[in-house]
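Let's start with one chain on its own, the form predicted alone, as structure tokens.
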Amino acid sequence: MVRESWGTRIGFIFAAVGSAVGLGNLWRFPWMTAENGGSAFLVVYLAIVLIVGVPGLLAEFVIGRRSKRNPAGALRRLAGGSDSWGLVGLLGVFTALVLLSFYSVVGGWILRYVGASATGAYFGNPGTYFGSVDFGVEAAAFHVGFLALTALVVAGGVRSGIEKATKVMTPVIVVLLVALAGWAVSQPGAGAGLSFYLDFDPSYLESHPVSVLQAAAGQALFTLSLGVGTMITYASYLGEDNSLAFDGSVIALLNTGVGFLAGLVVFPLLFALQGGLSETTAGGGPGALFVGVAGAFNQIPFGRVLAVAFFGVVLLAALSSSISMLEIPVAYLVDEHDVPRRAATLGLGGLVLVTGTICALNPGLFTTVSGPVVDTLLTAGLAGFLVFTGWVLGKDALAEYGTGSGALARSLGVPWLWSVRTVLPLFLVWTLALSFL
């Protein structure tokens, strides 16, 4: 069977980039930074993106291209036929399933929400109609609705499907949002929101140092889709031409800038229509996109155009990600046991149909699903990936990155691969023992 490939760059950028803005930065990014001190998390997230992020995106990068293989494959292939390492690149495809499962139910609520900000079911009252809507059949209904759209490209094929999808959505995800940044920072009284969101306050930091590392550190991996294997499934369909460090570069400004001017558009919004941040809309999770944001849009004119294109542009980011998602289970089959793509996509479909609708129907089993399973994934598995990395591959990894690349960025290449040796993994070591205690 002849795999597939990307026919351009700037299509493999912009599936990154999709994967990479979903939900984690339009519905978790500027709750997170609510939560913790807005700049003061801001600061400390973007310095760990730069420090910790592009290293490990480029960790995953050199695994894909070097192997053009799946995480599970990649990491068997790459170790000489080691089924042990196969099984640390195959909990990236568990991961992947876990993450969907409960990432189609969210997306199920969005796209919900799309039809109902035309309508504006919600404008009365968005807390009681959020409560009526978040789990149940409905939920369950919206979910298999989300979740067949996702499949539906993926089906397509790398080129036909995912490259054609993304580079539609993440260019009109970005121009939506530089829109409705630009109105909202017009409105009156969004300067208190601006002055929230980006004027550096070190006294919280100060006394808060332990708790902003850890959610900026959750926040950057999240983010940038890594630990789950999405950049090895994604890289493992480039060509020997490519700068890694060019274009993960590339992808993390892209990513970053997304979450920034999600920001942008909701802590203006939020202190010009409501004077600031209520009890609900700081405390993260759905409550803070589903009522907090929908409600706001109640008090403007042309609230509803504004609430559809709002939500449509999250809709699109959701989007995005899940197709990644569903892609490494997909390219896990039709790699290792010749399944193919259409059957793949179907049989996977299904099963997280199941899970899915399990998840959308039982409140509790959701929340552990979507907190402490998922971080801690995703934390053990690129810490795998990076002790692969620097230890198993090493100077092989330290070609491979420099493959395509220019003098500056191979000049890197050692100050890289030590990070990804040492000071990555300890770092994630930490994360992971911080959200256990």
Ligand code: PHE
Given for the second form:
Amino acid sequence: MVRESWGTRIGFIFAAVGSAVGLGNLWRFPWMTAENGGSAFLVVYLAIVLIVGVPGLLAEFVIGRRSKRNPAGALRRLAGGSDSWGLVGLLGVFTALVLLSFYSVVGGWILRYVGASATGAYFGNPGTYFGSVDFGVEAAAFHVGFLALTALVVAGGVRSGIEKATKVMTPVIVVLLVALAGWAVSQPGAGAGLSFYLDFDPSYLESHPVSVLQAAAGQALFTLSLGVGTMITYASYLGEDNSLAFDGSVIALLNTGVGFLAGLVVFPLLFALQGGLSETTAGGGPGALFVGVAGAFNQIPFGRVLAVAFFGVVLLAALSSSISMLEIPVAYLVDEHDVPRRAATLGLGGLVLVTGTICALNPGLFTTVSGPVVDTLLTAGLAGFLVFTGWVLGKDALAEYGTGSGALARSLGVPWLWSVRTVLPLFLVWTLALSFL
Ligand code: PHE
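If the one shown is the form predicted alone, what is the structure of the form predicted in complex with the named molecule?
Expanding to the full complex; the earlier chain stays at the top.
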């Protein structure tokens, strides 16, 4: 069977941006920023995206396009059939399933909130409402709904499923977010939120350098979908005429822009309408979006309409990311075990139905998986991909990087390769070690 590929160059960019832009930007980023001192976190995070994120993205692209395979097949094949490298790739396939198990539960919450915004169900008391729906049988049911939507797109295939869907979803997300941000910053009292977010204040960073660094690194990988093999898989459907460096920069820039915009929506809302960061918003992860922001909508005219628009955007963003998670194990079964795409999607969907339901019923497990487990798996995964690119592919990586790219990008090839070989994996291993201490 002929392997699938993207129909257009822009199709790949939309799909990859769709993967990157997700709950990481809209739910995790404002929460992390709030918890880690605001503006100073923003600066550290931006630096890590640029210094670690972009080169990491390119390493995954190089592995994917060179091998035209899923992560497990890619590493084994490019390492001349090495089963140990195959296992490193297989770790990515496993991580994708772990990620999707908790992500789909949050996706289910959002699905529910689109409806609840229309009826105003949580308007009376957002905190109590969220507390009554976050975990349990109903949460599991909504998770299954979200997962079914994800599987529907993946079952359609690369071109007529993923590409078609994300080509519409991604621009809609960006346009709606810009509109929402314009509205949010013009709210009376938004200034306090903006200055918390944007006025650089190094004092928190100075007193908590290690924890800010770690949180910023974890967030940078999560938001760029790195360390799982998503970008390996998406780049495996690419042709030789795309410039990896150009596409990677566009993807990182758009993703960062959207994360930044999300902050422009969330912080003014929290400060203008909620009077600042309450315990729920600064403490628990889900709080900022589902209690803080949701609570703001009941105090404004046209609150229901705006709330539906807001959670609608979040839903689209979450879906275009969950699609990219499910695609990894699906590609693995299709490539390595000749399973037809639909059967693979159905089988893996069934598996995540069960693992996600377990998360939806166990708040403790959910929190551990969505926090430290995911951080560790992503960091270890990306370190593995970098070492592989730098030391196993070496010169071939440089050649693949250069294919289709312009003079400027090519001149950056050698420094890129050396950073992938040395400082970047060391940095990741160091943050990993810190998290265990
Ligand atoms: N980047 C996605 C987000 O921000 C999450 C993701 C991580 C998707 C890893 C795929 C792989 O929501």
